[in-house]
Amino acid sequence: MIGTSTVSTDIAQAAPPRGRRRRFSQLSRRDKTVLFVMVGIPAFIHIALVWVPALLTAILSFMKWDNVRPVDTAEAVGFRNYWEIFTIFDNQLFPALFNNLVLIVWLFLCSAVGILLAYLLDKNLKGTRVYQSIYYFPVVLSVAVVGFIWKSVMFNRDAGLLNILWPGDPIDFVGDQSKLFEFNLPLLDFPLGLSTNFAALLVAMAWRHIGYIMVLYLAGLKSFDPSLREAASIDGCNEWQTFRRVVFPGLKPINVVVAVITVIEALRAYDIVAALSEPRGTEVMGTLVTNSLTGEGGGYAGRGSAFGMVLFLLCIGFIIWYVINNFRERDA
């Protein structure tokens, strides 16, 4: 009795105490460590290098700043930035803000053109290789380089290409503030329209563009099931019927990519506007950003971040809105 009691007191100390339950995980200390330095030292650079200066600029977006004296000396204003730049300066809002509307529009179209390249390219045309590198040359470029090119290759009043093969007197592509439409809106005492120079900017823009989503959709249409155009053709589905109703549906996670990539691409457009040298009738969210900052009669630090915060929140806001409804798709 002695010994069964002994051997029981044992067993039950060796036991582990019900509803606690031993967790065994697959990782060793040095898989959990690698682990944590691949995702943590990422993490760590991504949130230091974006959102804090995020976060410092909307805080600095209700100060008074002159980018000069030391922080210490920035003086809280509340919403009076916002306030300047939605009515003293709204002027200069409205304006960038077309631009970058036009341009997300713009991107839109160059979009369905590089759909329509990457389409051709993959029925293995003779030459798609050449076709392939032509296009795609101007995406190894940066925007900058793309906005010098155009700015001294073909749009030079002098010697640029698209001014000699012009029939008629020289064209001041990026000089040319006249407008080629314009509109009224109710709230605003200016009317709204596009530049002769802006429409040259979104050729240069288009050039570059193009190549880079003919070549993101011709990737995903080598991937693709090539039975399912087979069945659809089999259920007399013509070419443009397959590709509209399978096809492009099957795509669907290159299209969620190229949408936020068109949309991001053309509310921080900045660089090609610089290369040409921020005229007139060009103004984007970028360029007022940089002016407040440091350009002429720069120094304002407060209504500069004002600015970044209304095209922060344009990006942020599209990006969640896009992500939620995608979401909602595949749970439904």
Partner chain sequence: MTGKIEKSPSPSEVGFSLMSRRTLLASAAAVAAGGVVLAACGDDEDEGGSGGGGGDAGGEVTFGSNYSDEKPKAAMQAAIDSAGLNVKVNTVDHNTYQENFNTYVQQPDDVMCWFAGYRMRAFAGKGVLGDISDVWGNLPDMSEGFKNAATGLDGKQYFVPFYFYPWAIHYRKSLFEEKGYAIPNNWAELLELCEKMVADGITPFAAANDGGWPQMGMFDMINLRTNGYDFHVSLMGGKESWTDDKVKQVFTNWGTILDYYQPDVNGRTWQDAATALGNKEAGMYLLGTFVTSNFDAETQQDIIDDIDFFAFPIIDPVHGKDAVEAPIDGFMMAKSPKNEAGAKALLTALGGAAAIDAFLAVDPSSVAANSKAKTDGYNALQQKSAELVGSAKYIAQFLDRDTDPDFAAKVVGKAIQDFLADPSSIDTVLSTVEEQKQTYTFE
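Starting from the form predicted on its own above, please write out the structure of the form predicted in complex with the partner chain.
The following holds one chain only.
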């Protein structure tokens, strides 16, 4: 099955021989140096501009600093910033955490829809290309455009499309912070719940997320060995069984990627919320971090960094889970 002209899905099918990777020690000194440079330059840029600032942010989260005065005016305050965000700013932190949690669940549902669409499009029906382009379309739009479309064209209370189609009283999709459902947690003196405007925002997010996942999964499906699927259907599996028992497990690596992208997108969510001017009820961790660290009011670098570290720790948890799943077996 190996293609001769290009290496694409064909070669991909031919399971690569494992464990035959070149040993580093067998290389000449010159080759070693070349390899070292090849990894060294990108690694230096990456570490210097991503990991070092991340470490500094971690340090800043234990400091009090106004972002503007020289850094040496920063003073250590121990865990004070953390204490503040968990007790005094609890009415911002916990709704944000809850919204992020809702987003994780929601985006997983969206990912499932994306996978379904990918699976349907993989059947090579008429017009597959067109559908594929349409579903993917929102992904290529910039956030400013997406924000404009939803806030002004769709959600606007007085003239938005959704309110024109809606038969009842107009709904303030942007500003209505009343809760669709709510519950109380033991240590909080206010209820948590899903507010109307955040629910509306979920629709806008789904619009973007589904196409993204659809394309990723489609790429996976295209490289899936069709003979396995045929074998399954000869064995009497119906379509759902084939998908569930053969295709889905066979695509485990890509499932992991989709799961990680979904979780990280949910945790990092910021831009669409900001584009809708982040009314009360739609706060997520991303907006709390950004407002404290970059806004004009961003004179509280320590607190912002503490918000940032909470977000970072949540992300890193998933990153570690992902890394274990993705690298352990194949590089053993």
